[in-house]
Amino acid sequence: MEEELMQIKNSAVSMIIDAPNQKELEEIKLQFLGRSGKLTLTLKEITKVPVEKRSEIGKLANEVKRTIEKTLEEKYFTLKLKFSSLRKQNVDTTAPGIKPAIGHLHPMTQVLYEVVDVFKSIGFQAADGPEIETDYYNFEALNIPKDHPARDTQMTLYLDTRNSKVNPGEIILRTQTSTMQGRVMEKVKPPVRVIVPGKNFRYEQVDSSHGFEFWQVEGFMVDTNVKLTDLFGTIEYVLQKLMGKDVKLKFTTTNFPFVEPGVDTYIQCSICKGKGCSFCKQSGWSEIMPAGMIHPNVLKAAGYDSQRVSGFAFAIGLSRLVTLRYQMNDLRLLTNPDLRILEQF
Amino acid sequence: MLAPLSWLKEYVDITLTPKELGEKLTEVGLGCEKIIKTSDDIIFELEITPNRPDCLSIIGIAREIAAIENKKIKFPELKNFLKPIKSLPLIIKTDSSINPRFTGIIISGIKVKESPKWLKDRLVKMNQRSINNIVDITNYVMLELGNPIHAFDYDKIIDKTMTVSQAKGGEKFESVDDITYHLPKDAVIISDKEKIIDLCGIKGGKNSGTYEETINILIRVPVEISNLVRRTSQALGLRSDASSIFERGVNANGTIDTLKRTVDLVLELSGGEVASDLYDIKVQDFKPWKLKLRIDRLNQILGITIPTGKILKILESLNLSPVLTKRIIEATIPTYRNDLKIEEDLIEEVARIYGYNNFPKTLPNGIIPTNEIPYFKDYRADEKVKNILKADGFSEIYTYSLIGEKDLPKEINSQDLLRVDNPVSRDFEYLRPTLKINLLKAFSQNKSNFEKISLFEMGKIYYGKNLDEAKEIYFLSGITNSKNYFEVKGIIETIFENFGIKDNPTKYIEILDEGIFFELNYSEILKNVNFNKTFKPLPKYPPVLEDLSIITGEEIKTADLISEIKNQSSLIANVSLLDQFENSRTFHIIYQDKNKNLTGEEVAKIREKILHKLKEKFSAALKE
C-alpha cells in the first residue's frame, strides 16, 4: 500500500505542475481527491492493512494528501497570477509585489567600485599590494627611519618570525596602503596616477571610529608639474563625487614625513550635520583624506629625480568614508554580518 | 597640549576670538581639538604633530600665534647670571656623542616650600601637580619655553662627581616618583660616586631629588640624543613630558635661556644665590642654519604665485629673517625649528602661513598614463563575479583577517598559522588560513533572525607555517541554506563559464550540517581569467531534439554517460541531463549540423552509436 500512495502523490504532483489551466487542475483535482478519486478510493482499503501497520499508513496518507492540496494551491496561485488571467479575473493589484531574492553587496563594496569609477574618469588606475609588508616599504622607503617619532602614530602589528629566516621586526602587517608607493614607483617612471585600495593593520583598541584592521584608498600621482592646488582640486572633485556636490571641506596643515607641504582634509560630519558627535569627537569635522605633496626624499628612493618632477599622495579612509556616507554611527558596523544591516544596502 | 590664553597673551597680542584663533591654529598644523572654559579662562587643547616639538610650549603656540596674526612675540625678560660669591665644587664628566650640551648651574642657600598661588593655578590649568616650589619652577619653565630642566639635590651627589654614562643593562632605578625600574641597555645614567641619580632626558632619581630638607641645588639643562631616549623610554614603557621633547628633538641653543629664566624664578621665590660658574659643556656650536629657498619653485610646487613680499612677510613673522636676492630667498632657521631642513619645508612654511583654505583649485593637467601599472589590478572582475552571487541570492560580508585560536576547527592547528607577535587581543592572534571559520560563525550569528541565509566573502586568505613560506591569496567562498548541492554548483559553473575557466566545481564544494559551503581561490581564477567572447552564428538549418532513457548502475557517474555520450559524434551540439529516477536517467540530447537539416536515418545511426558504446562501456541499456 505505501509503494501505491507514493505513485499516487508522484503523478498527482507532475499532473499539476504540467497543468495548462484551472479547468484542468479541477479535474485532477477530483481525480485524485474526489470522492471517487484515487486517493480516497485507496484509503478505504487501509482495513486490510494489518492493524500494527495502520498507524504509519495513515501518517503516509495525510502527508500525501497535504502534499497533493499544497502543490494544487501554489498552481491555483500562479495560474491565477498570468497576466492573461489578470485581467480576466477581480485580482487585487495594490497587494505588494513578490521581489526577486538577490542578494546585497556589502556597502564598502558598492562606496569603492565607485571611488574606483571616479579616479578612473580622471586616468588613475588601481593596483593592489600585499598585506604581508617589509617594514623597507611601510617605512623606511615613506621616509620614516626605525626610531622616527612618526611610528608612534602608526602602531604595528609585527609578525611572529621564529621558524624563518626573516629578523624579527623586518616583517609586519601594513599599517597603510602607501606601501605601493615604493612598489610600483620604483617600477615605472613618471607619470604615474595609482589608487591602491586595500586593508591596513595597526595595534589600536578599538572604538566607533577605530578599529585594527580598516581599509583605506591610497593614491598618488608624479609627473612634471604637479602642484598644490591639483591635490586640493582632485581632492574636492573626488569628494563632491562621492559625497554631493554640497558636501563641506576644510584643509590643515599636518605633518607626514612622506609629504611636504603635508595637509589633511576634513569632512562635515554628517552623522551630526556638524553639531558635534562622539563619532566626530564633538568637532563635527571627520578627518578623512590625509595627503600631501610627495617628499623628496621619497621620490628619490624611487629613482625619481624632485627637481624634474613632483607629485602629490593622499589616502582616504575608506571605512570612515563609508559610514559617513551612510551614516552609520560605528564603524565596527562594517564587520559585522548580521543580515539586517547587510539588506539595507 | 593645553594652552591657557591668558598664559598665552603674556607673550602675544590677541585679537582673534578663541574659536576663530582655534581654527586658525588647526589650519597651521596646531589641530585644536577642544577649547575648554574655565571660571577664569580659557584653554586649548591642540595636538603637536611629531616633527614640532617647540609647539610642546606656550613660548612655541605663542610665536604661531604671531605668524597668524602677524605680530612680534615678547620674550620674558631674561637677567644675565651673576658672579658668584662662593663656589661649591663639582667635576662632571660626560661624553657629547651621548649628551651633547650639559649646561647648568648651583644655586645655594634655598628654602624649599608650598609655591606661590600664581604658579599654583597655572600648573593646574596645565594638568600639573604642584609639588614644591623647586620642582614646580622646572616644571613650570619647560611648559614656558619647551627645554626640560631637573634639579639635582647637590648635597646628595657623593663626592661631588656626576659621570654621564650608558647603561649596561639590568641596573635598579627608583625615579621622583616612587616607581623602580630595571634599566634597559644603552639607557644614558648620570652617577655619582656611589648610585645612579639621573635617568637622562626621561626621569630624575629619587635619591637626588629636591625635598624639603634641601638647601643647595644644581639645576641642569641638558641636550639629549632623541634615538637614545626614544628607545629607553619605549624599553621601559615609560613616557614624561620631558622625553617627549626629547625624542623629537630639543632647542639645542635653549639651554641657556633656559637656565637664566630658571635661576631668576628660584632666586625670586626660594631665596639663595648662585653658587658656581656656568657650566655648559658641548663640543659643537649649536648655531641657527641657512635655507635657501627659490621664489619661482615655490610658486610652481604651490600652484598659485603668491607676491614676492607676501612670502618675506610671512617668513619674517615665523621669525626666519629672509633675505631675498635675485628671485631667492635665503632664510636663517632658528635652532628651536628642527623640522626645518629643506626647500620644501620652508615651501610649507609659507603655504600654511598663506592659508590652505585660501587655495584656489585645479585639476591636473598632463598627460594620463596608459600603460598598464605594475600590480594593476582589474576592478571589473571583482565586481562581475560578485554580481553573479548577488543575482542568486547571495549576501556580501567582510570579516577580520585576524582570528584567534579558540575560532580555529580541531584539522587546523595554530602552530601550522602565521601569527602576530603583538595582538590586541587573544581573539585576533592569528591570520586565517581559510574564509570557512568566520562565515560559519556569521551564519549561525544570523540563524535567529533569519531562515534563509545565503553568505559570501571575497577577501585574501594566509597560507605558510612560517614567514619564509608566507602567501597572501585572494578566495571566494560561500554558504548557503537555501538552495540545493546542482544551485551552488550551477552559480560556480555559471561562474567559471564566464570567466572564461575550463574547471569542475565539484572538488569546491563542500556539503555541511548548516549548507552548501564553496570555496574557490580566486587569485587562481583570475591568473586564468578569459574575458573573451567570441559571437558563434545562429545555426541555419534546425537542431534534432530527442530524450533518451538509458538504465544503468546508479553508481555510474553522469559526468561520465554526458561526455560519452558527446564524444560519439560532432553533430551532437549538446547533452543534459533531464531527470533521474533510480537507475534510470534521462538525457537531452541536441543534435545540429552546420550545413544541412539532419536526416531521421542519420539521427538514428548517431543514437545507435550511442547506445552501442554505453553498452559497452558501462552496460547500459535504453528503457522500453
Contents of the next structure:
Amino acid sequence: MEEELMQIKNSAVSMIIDAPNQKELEEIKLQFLGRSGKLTLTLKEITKVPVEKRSEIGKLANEVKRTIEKTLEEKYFTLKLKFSSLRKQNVDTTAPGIKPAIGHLHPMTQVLYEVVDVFKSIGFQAADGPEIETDYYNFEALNIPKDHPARDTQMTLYLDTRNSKVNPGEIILRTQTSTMQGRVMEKVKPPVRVIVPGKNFRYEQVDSSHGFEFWQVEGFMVDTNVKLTDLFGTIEYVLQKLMGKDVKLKFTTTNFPFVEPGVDTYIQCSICKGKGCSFCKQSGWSEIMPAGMIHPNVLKAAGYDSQRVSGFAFAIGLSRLVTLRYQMNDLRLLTNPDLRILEQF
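Having seen the form predicted together with its partner chain, the form predicted on its own:
No partner chains or extra molecules come along with it, only the chain itself.
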C-alpha cells in the first residue's frame, strides 16, 4: 500500500502542476480527493492492512493528502495571479466605460408630487390612510348607510373574514380615498385643509379609461363660511397649474350621498382635442374631478357642528389625470412594465 500511496501522490502533484486552468484543476481535485477519488478509495482499504502497520500507513496517507491539498492551493493562487495579470494587460484604461442605466420616477409619481406641491402652496396638508378599510369609514361615515343604493355603484371588493371575530362584509378594499374624511375630522378640529393621495379598488370592467386598481387624490376643506364658489376657484386654480392655463373645463350637477350639492368636473380630452375618441367615449370631455359641498350628515358623523362650519370635497382621478397630461390613449399604459414606454418620461 505504501507504493500505491506514493504513486497517487506523484501522479496528483504532476497533474496539478501542469493544469492550465481552474476548470481542469477542479477535475483533478475530484479525481483524487472526491468521493470516488483515487486517494479516497485507497484510504478505505486501510482496514485491510495488518494492525501493526496501520499506524504507519495512516501517517503516510495523511501526508499524501496534505501534500495534494497544499499543491492544489498553491496552483489556485498561481492561476489567479496569472489571470489577473492577463486581464490588466488586455484592458484599455483609456476606453470609455459602460454607462449604467439610471432609473427615474414613474410618470404617476412625477405627477403625484406636482399635485401635492400645488395643494401645499395653497395651505393643504397631505395625509395617508389604510387601503384595507372598514365598511364604516368607506360608507357609513360618508352618509351611505347599508341599504343605500349608491353602494351598488361602488363595486366593492370584500375581504374574506371567515374564522375571525369580524362580521362578514365589514372589512373591504377601499373604493375611494374619501374614507379619510371621517378619520381626519374625528381627530382634527376645523379649520381643516387636507389631501389624501392613494390607491383604490373596485370590481370594474377594465378598459382604456377604467381599471380595477386606480389612484385618487381626495381633498377636503372645512372652515367657517366655505362656499361653492371656493370649490370652483380651487378646482380651476389646481387644474390650470397642472394642465396649463389654456385648459378647458366644464361643471355639471351630479349626486353623491356625501356632498350636497354635488358637481362633476370635466376636462376637454387632450387626446382628441375635444373631437371625440375611445378614451372620452366620443364625448370630447373626460370626467376628472367629482366634487361638492360636504353633506351636513358627514360633518355630524365626525363630530363637527354643521350649523357653524361648512366645507367642500373633491377627488382627482390621478390615473386619468396622468393619462390626459401625457396624451395617452389608454390608462393601462401606466401599469405596463415595458421600458420603451417608461423611458419616454
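In this text, rigid core is short for the largest set of C-alphas that superpose within 1.5 Å between two forms. In this text, all values refer to a predicted model and were calculated from it rather than measured experimentally. Residue numbers count along the first chain shown, from 1.
Fill in: C-alpha of Lys70 moved at least 2 Å between the two forms on rigid core
Superposed on the core, Lys70 moves its C-alpha 2 Å or more between the two forms.
Discussion item. Please determine whether the C-alpha atom of Arg325 is displaced by 2 Å or more between the two forms following superposition on the rigid core.
Written reply: No, the C-alpha position differs by under 2 Å between the two forms.
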